[in-house]
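One chain comes next, on its own, written as structure tokens: the form predicted on its own.
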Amino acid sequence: MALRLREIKLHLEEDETLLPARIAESLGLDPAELHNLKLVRKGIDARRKSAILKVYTVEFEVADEVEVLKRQADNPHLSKVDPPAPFTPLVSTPGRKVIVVGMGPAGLFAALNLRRSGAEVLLVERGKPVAERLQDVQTFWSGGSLNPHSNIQFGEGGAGTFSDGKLTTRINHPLVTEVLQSLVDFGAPEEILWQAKPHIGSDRLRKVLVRMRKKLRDEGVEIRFSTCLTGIEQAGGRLAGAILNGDQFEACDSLVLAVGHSARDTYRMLQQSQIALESKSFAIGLRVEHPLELINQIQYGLPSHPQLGAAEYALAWQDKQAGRGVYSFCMCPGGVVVNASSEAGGVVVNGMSDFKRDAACSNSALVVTVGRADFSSADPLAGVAFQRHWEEQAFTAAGSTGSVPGQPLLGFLNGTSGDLKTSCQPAVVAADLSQVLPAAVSEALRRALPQFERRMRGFVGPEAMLLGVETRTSAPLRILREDHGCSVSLPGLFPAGEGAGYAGGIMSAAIDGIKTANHVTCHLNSF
């Protein structure tokens, strides 16, 4: 049995070599009595900017753990380490064929686990391998044409490939540790295992994806890029196979649908195939950008410090007048804002950071919840149409050139224009951003910004820039599935991940992919 101790604190200037002595002192032990010391979590407490602390959680062993627990019975920060909760292992499925659609985290982890169960796995991705995908994205950012099948939304790694690579999740599940360790095995920085808010960064994530692809192929997974799911075949009331690229039939026993939240043509195909879908709430808004040192100063009281990374923030406010939540989303410290469009004639913005988070600015989405009442339709694809409409409005507002519409934050509040200083690629055009959002969303943002200023003094100021429009916060619909993971409409079809409406971010999507693989193996052994 090991012990876990939380809330061990060091000042910014104190070295981590002091941890054993600090632990031993707090427990009345000699440092030599601590064995197999392991760092579990490291975070920053900046509530008192004059005394910022590094806060640790550690695990360790001692000769008589029962005695230490007894002696420290009143210590709320000390506990024994319980063994991890068991997760049902995959059922063996040799010789059964499964098609996995999509190479985001859900699809990648589903394919890896299905192959380890013995299934014959075909993994298809409409986009390109990450290196070729990066070239297509950079061409677009340089003013070239948009490739609708290879862009920030589509390609190896999914939409998260061009992001901050955040690995935070509110899911408390034993698979969290498994996913993190797998990412480290594929080349992610080891510190993601103990960071309070782990991230890989877009640059490191690309290298992880290449190693994961090699592992999948070494395990026997067939991978096809530039291959789009365009239809599903049914026979005898269950899935019989998939139509790929319009005319290629592939028979299979099951299909994992992990297409991501921007696969609008796939959603339409599913609706036409009478697969049960339902619209759901999501959020839209703008992306705000500040100088990195300004956000550091607000959060830390310092523009920079060698012991502190780029500062993060999370803001939320409930607009009681409108009955909507307003919140920051996908905050990218030390990053850039990019045009993340996947369709011609539309503009979508997103943020991304490299691992070092050392760019000159920090950015975050500021979004407002929207739902069925805003879509004015019961059609499950109404949310998709809603997104597309406002993306087209943003495209028009920026002169229909592929540039991004922008406005100083203060100008958005008072209805004026001003100079635009932003990292956004490929280019920014001055616009009235109230014209690229529903009136209710613009009004909610204007009511929320003074509240955010009270939380972060300096947030609403002349250096803050807004860019629009941010619409792809999550899937606008859900592909309905049973508790055992199968589509309610078609046995053998398994919706998974963020695009199916069951995850939000890299970690939860990866975990859903593993759980879906488990459901598939159970299903394959039931008939």
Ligand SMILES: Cc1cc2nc3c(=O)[nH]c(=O)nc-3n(C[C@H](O)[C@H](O)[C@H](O)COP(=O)(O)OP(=O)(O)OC[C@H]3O[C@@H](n4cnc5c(N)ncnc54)[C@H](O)[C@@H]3O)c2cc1C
The other form holds:
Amino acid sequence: MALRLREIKLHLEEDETLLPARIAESLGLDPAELHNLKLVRKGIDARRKSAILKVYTVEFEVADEVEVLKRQADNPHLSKVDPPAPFTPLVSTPGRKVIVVGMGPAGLFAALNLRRSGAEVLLVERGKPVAERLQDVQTFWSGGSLNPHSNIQFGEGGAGTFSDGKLTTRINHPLVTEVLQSLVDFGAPEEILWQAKPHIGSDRLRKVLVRMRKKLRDEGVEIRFSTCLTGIEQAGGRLAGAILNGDQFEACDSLVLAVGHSARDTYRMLQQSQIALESKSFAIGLRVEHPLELINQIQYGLPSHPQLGAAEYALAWQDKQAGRGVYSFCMCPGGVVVNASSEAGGVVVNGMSDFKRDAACSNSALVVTVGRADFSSADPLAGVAFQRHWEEQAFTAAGSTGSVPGQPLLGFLNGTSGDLKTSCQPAVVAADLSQVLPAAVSEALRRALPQFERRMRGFVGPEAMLLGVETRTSAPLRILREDHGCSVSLPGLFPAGEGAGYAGGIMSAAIDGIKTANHVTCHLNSF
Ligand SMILES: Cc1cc2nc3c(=O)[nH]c(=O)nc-3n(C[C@H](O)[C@H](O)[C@H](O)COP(=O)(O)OP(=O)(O)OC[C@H]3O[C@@H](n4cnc5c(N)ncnc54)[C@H](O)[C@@H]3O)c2cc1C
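Go ahead and give the structure of the form predicted in complex with the ligand, now that the form predicted on its own is out.
Every chain and every other molecule in the complex is listed next, the one we just looked at coming first.
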């Protein structure tokens, strides 16, 4: 049995070699009595800028844990470590075939676990392998044409491939460690296992994907790129198979639908196939960008420090007047703003960072909650139409060239334009950003910004730039499923991940993929 001690503090300048002494001192032990020390968590506490602290959780062994626990009974930071129950995927009835659609985190982890359960797995992805996808994205970012099947939203790794690769989640589940460990096994940096706010960065994530693809193939998963699910076949009231690329029928016993939040043609196909969908609320807004040193100064009281990474922030405010939440989302410290469009005639922005987070700026989305009352009809796809409308407004506002519309934050507040300074490639065009958002959203943002300035002095200033429009914050609809994971409309069909409306973010999508794999295996064993 091991012990775990939390809240172990070191000053910024203090070296981690002091940790054993700090632990021993707080427990009344000699450092020599501590064995097998393991770092399980490291975070930064910058609430007092004059005394920023590194805060650790460490597991270790001592000769007599029971005695130490008894002596330290009133120490709220000390506990014994119960090893997590190993997660063992279920075993599938041999010879069952599953098609997994989408190579985002949900599809990848579903395919891996279904294969390990013994099912025959075909994994299809409408986009391309990550290296070719990167070329298509770089072509688009350097002024070339947008590939509607290979872009920031579509391709190996899914939407998160060009991202900050933040692995934070509100889910408290043993699968979190399972997913993190798998990512490390595929080459992700070890520190994601103990960082308080783990992130991989786009550069490292691309390498992880290549190794994961090799592993999937080595385990016998068939992978087909540039293969789009365009229809589903039903027989006898249950799923019979998939239609791929318009005319190829592929029979299967089950299908995992992990298509992400931007597969609008697939949503349309599901609606036409009488699969139950419902629109759901999400958030829309603009991406704000500041110089990295300014955000560091605001958060740390220092423009930079060798012991401190690029500073993060999280802002939230409830706009009681409008009954909407306004919050920062998907923050990318030391990253860039990206043109994340996936459709001709529409412009969408998002953010991305590399592992080192060493770019000159930091950005995040500032978004406002919207829901059915904001959509033009009760159609389940009304949220999709709403997103598309404002993306088209953004396209038009930037001169209908595919460029991104931008405005200095102060200009957005007082209705003026100004010089634009941004990391976003290839081109940003000055525009009035209140033209790319519903009035209710612009007004809520204008009411929230002074609140955010109160919390982060300097946030609202001449160096802050806004770019639009941020619409893909989560799925605009839910593909309705039963508790056991199956679509309410079609036995054998398993909606999963963010696109199904049951996850948000890389980690929660991966976990939903694993849970769905288990639901599928139970289903396969039931007939
Ligand atoms: C730019 C950007 C930055 C982000 N940053 C972060 C971050 O830092 N941290 C975080 O947690 N989350 C981040 N996210 C969100 C995160 O990427 C998603 O929540 C997550 O990827 C959802 O996983 P998923 O597997 O459900 O779907 P996706 O990752 O969207 O994958 C779906 C896959 O299905 C494929 N597909 C779609 N339709 C079909 C079809 N008909 N046939 C075949 N294949 C199809 C798509 O091409 C895609 O590859 C970011 C998203 C973006 C766009």
